[in-house]
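To begin, one chain is listed below as structure tokens, in the form predicted on its own.
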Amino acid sequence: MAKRDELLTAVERSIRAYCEAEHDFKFKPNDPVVRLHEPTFSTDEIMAAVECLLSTQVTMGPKVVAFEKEFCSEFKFAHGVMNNSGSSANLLAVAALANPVAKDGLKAGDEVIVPALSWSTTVWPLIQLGLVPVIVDMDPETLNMDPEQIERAIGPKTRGVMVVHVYGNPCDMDAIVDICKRRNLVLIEDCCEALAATYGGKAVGTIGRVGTFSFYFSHHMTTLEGGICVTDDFDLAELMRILRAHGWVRETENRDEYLKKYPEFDPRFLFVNLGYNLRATELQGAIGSVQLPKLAGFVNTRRENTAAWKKDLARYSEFLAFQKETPKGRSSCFGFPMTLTEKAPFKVQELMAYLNKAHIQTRPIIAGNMAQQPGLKLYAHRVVGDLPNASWIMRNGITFGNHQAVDAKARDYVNGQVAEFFRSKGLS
């Protein structure tokens, strides 16, 4: 044991020295670059992963379970089921709700209302499970799905609503919950952009029947890839544990009940449902446990950046619109989205090109209007209205990096380049 500890100390010393020499992601005024993302992990996370590798215990086990419990404790979720990505979390949540054993679940052919401004893996799991996505427009101020459009979209086959808290900004959950209760609809929360966001003092993900989160490299915190499903419904959580790993019962909390029910089967290989392989690794669980205590600080930095940019760039409000935080919501500020107004005498591509040339990385807002993506046209879906707001965002939306490595100097550099762009257009 002493020799092992000595060797691990030597490994950590080397990794720390490497990271101190190579992992400098701070903004450098003499060589300015503002990237869309910078790594949130360094020595401690790498050592956590290395220790898993050195132990040879790498497949899903106690470190994943420990992280699930820590994550749920942090945000007051009852049950957490970690998996290998946020996209898989969406698939697992929908698969569980659409499973024959799910109580008051979804069935093939049922419609689920989703926002036009979203990501592909919000929509694809619905199609993969035989459900029909119904695309509705969004509120141009909050960038979230418009409750009035949800109400308008409900038809005889509508059975669910899947919200997306766009860029960490919570949806108007009071209005959406009211609709779902009145219309007896299943509410799913896609929180993959909204780690640590809250609505009415409650963490997003606690409001619907199931919530999903992502720990992708570029998100608020990371397990490199990774995601988690959360729910207050124990039976649904158990079903997700079964579906997550081949349909067997090995990771369920009520495993003994299944073993008693089917004593003729080898308890190591009892399959009670269909399944996937969406398991997380021990490396991901270990990294998550190191990252989680840092999350609040990461989010605070993002919120400070957002507040500062809204103030500093307000002088361009005739031409640029900024995402409005939802009343009762506390955004975790996934990025800093802006949208050109109708008065802007330039195209968003011109602003993007100018900022990119100044080494300020930019991108469109999420995937734009998913209803216009060619892949969706291959499958059954329904579109409600012309979706003018989502289409406007797709043509005129832009975001640049807002993350833990952006400081006041980086913000000032962005402000200066935006000002230079407006001067180049004669709009200063």
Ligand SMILES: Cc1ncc(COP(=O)(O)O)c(C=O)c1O
The other form holds:
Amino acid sequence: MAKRDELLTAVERSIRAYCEAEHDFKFKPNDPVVRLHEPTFSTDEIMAAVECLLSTQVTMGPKVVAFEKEFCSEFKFAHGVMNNSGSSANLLAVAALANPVAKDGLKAGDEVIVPALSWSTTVWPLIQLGLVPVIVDMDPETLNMDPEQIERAIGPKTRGVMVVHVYGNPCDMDAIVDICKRRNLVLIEDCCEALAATYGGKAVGTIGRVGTFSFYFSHHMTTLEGGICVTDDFDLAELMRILRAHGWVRETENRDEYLKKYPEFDPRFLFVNLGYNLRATELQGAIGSVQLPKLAGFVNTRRENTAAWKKDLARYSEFLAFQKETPKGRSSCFGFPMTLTEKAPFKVQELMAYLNKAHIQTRPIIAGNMAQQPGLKLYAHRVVGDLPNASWIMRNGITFGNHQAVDAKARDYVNGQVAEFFRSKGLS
Ligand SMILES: Cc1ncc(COP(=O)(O)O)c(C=O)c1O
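For comparison with the form predicted on its own, please write out the form predicted in complex with this ligand.
Below is the entire complex, every chain and molecule, led by the chain shown above.
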């Protein structure tokens, strides 16, 4: 044991020395680069992963369970089911809700309303489970699903709503919950961009029947790849544990009940439903436990940056519009999305090219309007109206990096370059 500890300490010393030499993610005014993302992890997370590898206990086990518990206790979620990506979390959530054993389950051919400004794997799991996505337009100020459009989209086959809290900005959940209650619709929250965002003081993900999160490399915190489904519904959580791994009962909390019911099976190989393999690894669980205590600091930095940029760039508000929070929403500021106003006498590509030349990376807001993607056209879906706002956001949206490594100097550099751009256009 002493030898093991000694060896581990030596490994840690080497890794720390490496990271101190190579992992400088701070903005450097003499060599300015503002990337869309910088890593949130370094020595501590790498050591947590290395210790798993050295122990050879690498497949899902106690470290994933520990992370699930820590995550749920941080945000007051009742049950958490970790898996290997935000996309998998969406698949698992929808698969559970559409499973024959789910209470009031969704059935093939049922419609689920989704926002046009969403991610591909918000929509694909619906199609993969035989459901029909119904695409609705956005509110141009919050960049979120417009509740009026949800109401307008409801037809005889509509059974669910899947919201996306775009760029960490909570949707108008009072209005959406009200619609779902009145029209008896299942509410799913895709919170893959909204970790640590709150609505009315409650973490997003607790408002619908199930919420999903992503721990992808570039997100608020990471487990490299990774995701989690959260729910208050114990039976749904158990079902997600079954579907997550082969359809067996090994990771369920009520394992003994299943085993009692089917005593003739080897307890290790009792399959009570269909399933996937969407498990997270122990390395991911261990990294998550190291990242979680750092999350609040990361989110504070993102919020500070957002507040500062909104103030600093307000002088261009004739041409640039910023994402607005809903009255009860507190965004976790996944990025700093801006859309051009109709008065802007230039194209967003010109602003992108200008900033890119100054080593400020940019991108569109999510991927714009999903209804225009060729992949969707292969499958049954319904589009409500012309989606003018989603199309505007797609053609006129821009975001640059807003993450834990962006500091006041980086912000000033961005402000300076935006100012130069406007000067070059004779607009200031
Ligand atoms: C809204 C939304 N849903 C789902 C995902 C998928 O998450 P992941 O990349 O972890 O698969 C993303 C990815 O960023 C996303 O933005």
